[in-house]
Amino acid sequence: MSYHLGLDSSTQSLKGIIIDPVTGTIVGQATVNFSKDLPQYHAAYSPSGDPLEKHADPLLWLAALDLLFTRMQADGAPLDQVVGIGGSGQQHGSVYLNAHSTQILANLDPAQNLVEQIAPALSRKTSPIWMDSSTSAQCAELTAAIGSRLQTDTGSPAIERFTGSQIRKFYQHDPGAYADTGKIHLVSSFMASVLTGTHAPIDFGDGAGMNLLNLKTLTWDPAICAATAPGLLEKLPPAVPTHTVIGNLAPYFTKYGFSSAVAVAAWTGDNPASLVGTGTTRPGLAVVSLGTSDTFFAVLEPYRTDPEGYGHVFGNPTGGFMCLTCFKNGSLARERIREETQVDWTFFDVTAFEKTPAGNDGQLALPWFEAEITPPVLTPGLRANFEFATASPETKIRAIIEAQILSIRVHSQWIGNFDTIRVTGGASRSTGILQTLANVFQAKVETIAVQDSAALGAAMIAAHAVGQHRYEALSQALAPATATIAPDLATKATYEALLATYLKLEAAAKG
C-alpha cells in the first residue's frame, strides 16, 4: 500500500490524517490539542501585555509533532506505508532562525526530542501569529513607501497580521536579533524544514499572505522587501509551487516507523489546504470555514483584488489563485457566548434557533471580543442594537450568529455570488448555524464528511505531488458532499431587511 499523510498545524491543535488515494479512505488519524495536551506552552499570548499583540511559542509546534507521531505509532497507524507527506500551517505566523539552524536541522538526533534540539536555533523566542493586530504603524509605513502597488501586486493591502509588517516591527524593535536571523520562515515552511532537516521553501499559497510575494511574477518583490527591512530578501527561503517535492523525510523520524524514502511536498497555509480538502478546486463553488476564525474562500478567476481592501488573494495549490476573506471572531466568540449564557452545545446549535424566529426581530450583536480584522476594528467589545445583557440565551445566540453570517455575506460580495456553499470547521456540525447560513445567502449549503479539511487537503496535496494522483479524482473520493441544506425561500425578505440593519450597526461600531 502507498499512503499519504497530511498534517495541519493550526492555532489550537496539530492534526494528522493518513489517506489511501486508491480506495478513497482515511486509514489513520490523530490530534494533539495544545491547551489540553501541552498546557506548558503558549498557543496565543501577549509577551508585552499589549492586547493587540498575539504570539505563540514555536517550541509548542515541535513538541506537538513528536507527540502526534508517538500517538499515531502507539495506535498502530500505518506510518511504515506512508510514501508522501504534505502539510499546512496557520497562515501569517513567522519563525526566526539563526545561522546555526542549518547545521542543527541537518543533524537531528533521534535520541533527543525536537524541542531541546531546535530551541538553540531560534533567533527570536516567540512567533507573531495571525491574531496579532499590533503593527498599524508598520503597515502605514509600508503603504507610504510602496503605494497602491502593494495591493495590486501582492493581493492585499498592508495588513497588521501579515508577515511583512511583523518582520518590520521585529527589525525596528530588536535590530540585534534581526541581524542574527539567518532565515525567516512561515509556520508552514518551518514545520517542513524540521521534517526534511533542511531549510524548506515557502509555497505560493502561504507566501501570498506576507505582503512580500509579487503574484504577477510569483517571486519575492525586491522593492517591497527592501522597504520592509534591510537584507530581508536574503533571509527568505525561495518561493515555489505547492506541488513541489522538496526532499525526503529526515532520518530522525524513522524512530516512529517511517521509511527513510518518504517524500515531503511543500507545505502551504491552512486556508489553501482547506480549499483542496473541501474539494473546491474549480470556480463556482465557495467554502465557509467555521473555525477559530471564520473564512470565506473560493477559486478566483480572473485575478482581482477586493476594492475595500479587506479580502485577500493567495496562490491556489491546484494552480492559479484563490480569494479569501477572514473574520477573526469566529468560534472563539461562539464559545465565549455559550459560556456566558451557560448553555450546552445542543442548546447552542439547535434549541436556540428553534425558540427564535429568523431575523431575531431585528436584534443583532457584533461579538468582536478580539480586535476584528474584517472590518478592521482595533477596539474589542460586543456591539448590539438591543439590551444584550438582559436578553434570553436564545436571543443572544441568534443575534451573534446572524451578525457573523451577515458579515460574511457583506464582505464576500467582491468575490462573487454563489448558489452552492460548502461548509467545514467545528461549527459545521450545528444544524441551526447551517440553516441560517443557507437562509442568509439564499444558497444551497453542503457539508462534507471530514471536518479537518486542512489536514485532508494536505494529504491530498501529497498524493498529487508525490503519487501523481489527480485532484479531481481525489476530491470525488475523499471530499464528496454528505448532506445538503436548502434555503428557506420564505426568509429571503427577512434577511434582506436585516442586512440593512447590519450595515447600519457595523458602520456605527466602526465609528
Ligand code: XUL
The other form holds:
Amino acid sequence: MSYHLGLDSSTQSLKGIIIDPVTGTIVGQATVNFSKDLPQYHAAYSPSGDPLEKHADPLLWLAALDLLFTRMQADGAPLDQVVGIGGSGQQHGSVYLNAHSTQILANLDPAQNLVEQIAPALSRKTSPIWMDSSTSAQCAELTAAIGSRLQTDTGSPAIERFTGSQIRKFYQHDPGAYADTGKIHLVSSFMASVLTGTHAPIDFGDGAGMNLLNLKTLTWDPAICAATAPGLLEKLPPAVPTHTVIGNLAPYFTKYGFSSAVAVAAWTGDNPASLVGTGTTRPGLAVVSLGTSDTFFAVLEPYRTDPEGYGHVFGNPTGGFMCLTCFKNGSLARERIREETQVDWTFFDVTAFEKTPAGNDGQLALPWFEAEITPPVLTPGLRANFEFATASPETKIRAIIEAQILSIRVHSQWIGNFDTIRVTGGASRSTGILQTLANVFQAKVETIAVQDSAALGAAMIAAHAVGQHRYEALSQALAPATATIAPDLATKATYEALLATYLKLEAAAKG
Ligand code: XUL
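Same protein, different form: I have the form predicted on its own, so give me the form predicted in complex with the ligand.
After this comes the whole thing, all chains and molecules, with the earlier chain placed first.
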C-alpha cells in the first residue's frame, strides 16, 4: 500500500491523519492535545508579562511529534506503509535556530528524544505565535519604510502577528541573540526540518504570512527584508511551491516503524492546508473554520488585496492564491460566554437558538474578550448595544454568535459573493450556528465529514506532491459535503437591518 500522512501542528494540538488515496479513506488517525498531554510546556503565554505578547515553547512541538508517533505506533497505525508526509503549522509563528542547528538536525540519534537533541539548536528559547499583537511599533516602522507596496506586494499590510514585525522586535530587543541566529523558520518549516534532518524551505502558502514574500515575484523581497532586520535575507530558507518534495524522512524516525524511503513534501500553513482539506477548489465557495480563532478563506482569482487591509492573501497550495481573514475571538469567545452563562453545549448549540428570534430583536454583542485581529481592537472587552449583564443566557448567546457571523460577512465582502459556505472546526457541530451562518450570508452551508481539515489537507498535499494524485479526485473522495443547510429566505431583511446595526456598533467601538 502507498499511504500518505498529514500532520497539523496547531495552537492546541498536533494531529496526524493517514490516507489511502486510492480508496479515498482514512486509515489511521491520532492527536496529541497540548494542555492535556504535555502540560509542562507553554502553548501560548507571555514571557514578559505583556498581555499583548503570546509565545510558545518550541520544545512543545518536538515533544508532541515524538509522542504522536509513539501513540500511532502503539495503536497499530500503518506507519510502515506511509510513502509521503505533508504537514501544516499554525501560521506566522517563528523558530530561531543557531549555527549548530544544521549539524544537530543532520545527526539525530534515535536513542535520544527530539527535545533533548534539538534544544541546544535554538538561539531563542520561545517562539512568538499568531496570537501575539505586541508589535504595533514595528508595524508602524515597516509601514513608514516601505509604504503601500508592503500590502500590494506581500498580500497584507504590516500586521502585528505576521513574522516580519516579530523578527524586527526580536532584533531590536535582543540583537545579540538575533546575530546568533543562523536560520529563522516558521512553525511549518521547522517541523519539516526536523522530519528531514535538514533546513527545510518555506512554502508560498505559509511564507505569505510573513510580510516578507513578494507575491508578484514569489521571492523574498530584498528591500522589505533589509528594512525588517539586518542580514535577514541570509537567515531565511528558500521559498518554494507547496508541491515541492523537499527530502526524505530522517533515519531517526524509523524507530517508529516508518520505512527508510519516505518522501516529505514542503509544509504549509494550517489555513492553506485547510483550503485543500475542505475541497475548496472554485471561486464562489468559501470556508468558515470555527476553531480557536474563526477564519474565513476562499480561492482568490485574480491576485488582489483587501482595500480595508484586514484580509490576507496567501499562496494556494494547489496553485495561484487564496485569501483569508482571521477573527481571533472565535471559540475563545464561545467558550467564555458558555462558562459565563453556565449552560451546557446542547443549550449553547441548539436551545438558545430555538428560544430566540433570528436577529435577536436587534441586540448584538461584539465578542472581543481578547484583543481582536479583525477589526483590529487592542483594548479587549465585550461591546453590547443592550444591557448585557442582566440578559437571559439565550439572548447573550445569540447576540455573540450573530455578531461573530456578521463580522465575517462584512469583512469578506471585498472578495465577492458566495453561493456555498463550507464549515469546519469544532463549533461546526452547532445547528444553531450553522443555520445562522446560512441566514446571514443567504447562502447554502455545507458540512464535511472530517473536522481536522488541515491535517487531511496536508495528507492530500503529500498524495499530490509525492504520489502524483490529482487534487480533484482527492477532494471528491476525501472531502465530500455530508449535509446541506439551506438559508431561510424569510430572514434576509432581518439580517440586512442587523448588518447596519452591526456596522454602527463596530464603528463606535473602533472609535
Ligand atoms: C491566520 C492565523 C490563524 C493561525 C491559527 O492568519 O493567524 O488562523 O493560523 O493557527
